[in-house]
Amino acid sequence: MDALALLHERVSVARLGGDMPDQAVLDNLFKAALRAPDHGMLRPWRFLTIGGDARLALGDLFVAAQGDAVLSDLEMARLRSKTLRAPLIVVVVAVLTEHPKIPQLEQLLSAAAAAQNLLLAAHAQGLGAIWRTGDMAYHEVVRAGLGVAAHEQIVGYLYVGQVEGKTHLLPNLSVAAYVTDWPGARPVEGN
């Protein structure tokens, strides 16, 4: 696939199925993720792959995160089913460290760029993917259950699989609506 076509055509795909991607496909996903911009070469990321029955365990973790809340069987089933929306879930974790020159925000953005590279690599290999967050990306019970340390942050859950059904087409946005030329600094009054 042409690189520009890849960048212009990628969309989030919510309806995913099929089998767990094979090892060669997974290797391509993570090789792409590891090429994300990385100030200082800190490699401020790690990835958890969740497939097969581990998705059921993640669903149980989502239910456990509800604590003492009284949930109906339907509500519990809905929470558990979220983890079965794709054959593979990749949890992208930002590993944030104190650094004298590289703010943690830059490290977080680097991990987000790694997630985007992974989505692009999925599309390049004919797979669909979607990036999700929500409450379960921030809940302490889920973080603990996934082994996310205090200095780490879940960037998102990337659901990856074969596209099922039609994908929605995004509108072609006008570049001019989002890009302007900067004319240079304006004088500050009073100086």
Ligand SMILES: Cc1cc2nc3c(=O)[nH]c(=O)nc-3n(C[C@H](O)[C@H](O)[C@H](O)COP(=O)(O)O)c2cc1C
Contents of the next structure:
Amino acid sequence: MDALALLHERVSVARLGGDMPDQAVLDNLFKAALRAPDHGMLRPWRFLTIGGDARLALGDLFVAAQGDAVLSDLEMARLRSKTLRAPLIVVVVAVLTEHPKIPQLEQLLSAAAAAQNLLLAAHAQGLGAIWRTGDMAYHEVVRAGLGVAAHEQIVGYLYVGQVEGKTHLLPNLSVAAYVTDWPGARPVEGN
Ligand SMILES: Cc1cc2nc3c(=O)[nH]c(=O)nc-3n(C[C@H](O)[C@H](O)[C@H](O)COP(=O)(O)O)c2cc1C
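Go ahead and give the structure of the form predicted in complex with this ligand, now that the form predicted on its own is out.
Following is the full complex, with the preceding chain placed first.
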């Protein structure tokens, strides 16, 4: 696929199916993720792959995170089924460290760029993918169950699989609405 076409046409795909992608496809996803821009080469990320029955265990964590909330069987089943929406879920974890020059925000941004690279690599290989977060990306029970440490943050759950059904249309965004040419300015006297 032409690189610009890939960048211009990627869309998120919510309806995903098929089998766990094979190892060569997975390697391409992660090689792309590891090429994210990274101030100081801190590699401020790690990735968990969740497929097969591990997805059920993740669903159990989502249910456990509800604590004492009383859920109907239907609500419980809905929550559990969330993790079965794709054959593969990649949890992108930002690994944040104290650094004298590189703020943690930049490390987080770098991990987010890795997530986006991974989405693009999925698209480039004919797969669909979508980045999701929600409460379950921040809940202590889920974080603990996934082994996410205090200095780490879940950047997102990337659902990856074969595209099922139609994908949504590209949004018709005008470049001009978002891009302004700054003409330059001189500091005001006295400041
Ligand atoms: C950090 C982040 C978190 C997101 N979380 C969710 C989510 O929990 N649920 C959801 O439906 N979409 C979520 N989205 C939005 C989708 O990933 C997607 O970008 C959106 O549906 C627009 O589709 P598009 O990527 O094709 O433009 C999230 C996006 C980002 C960047």
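Positions refer to the first chain, counted from 1. The term rigid core refers to the most C-alpha atoms you can superpose between the two forms while keeping them within 1.5 Å. Treat the numbers as computed from the prediction; the structure is a model and nothing was measured.
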{"query": "Core-aligned C-alpha movement of residue 7 between the two forms reaching 2 Å", "finding": "no"}
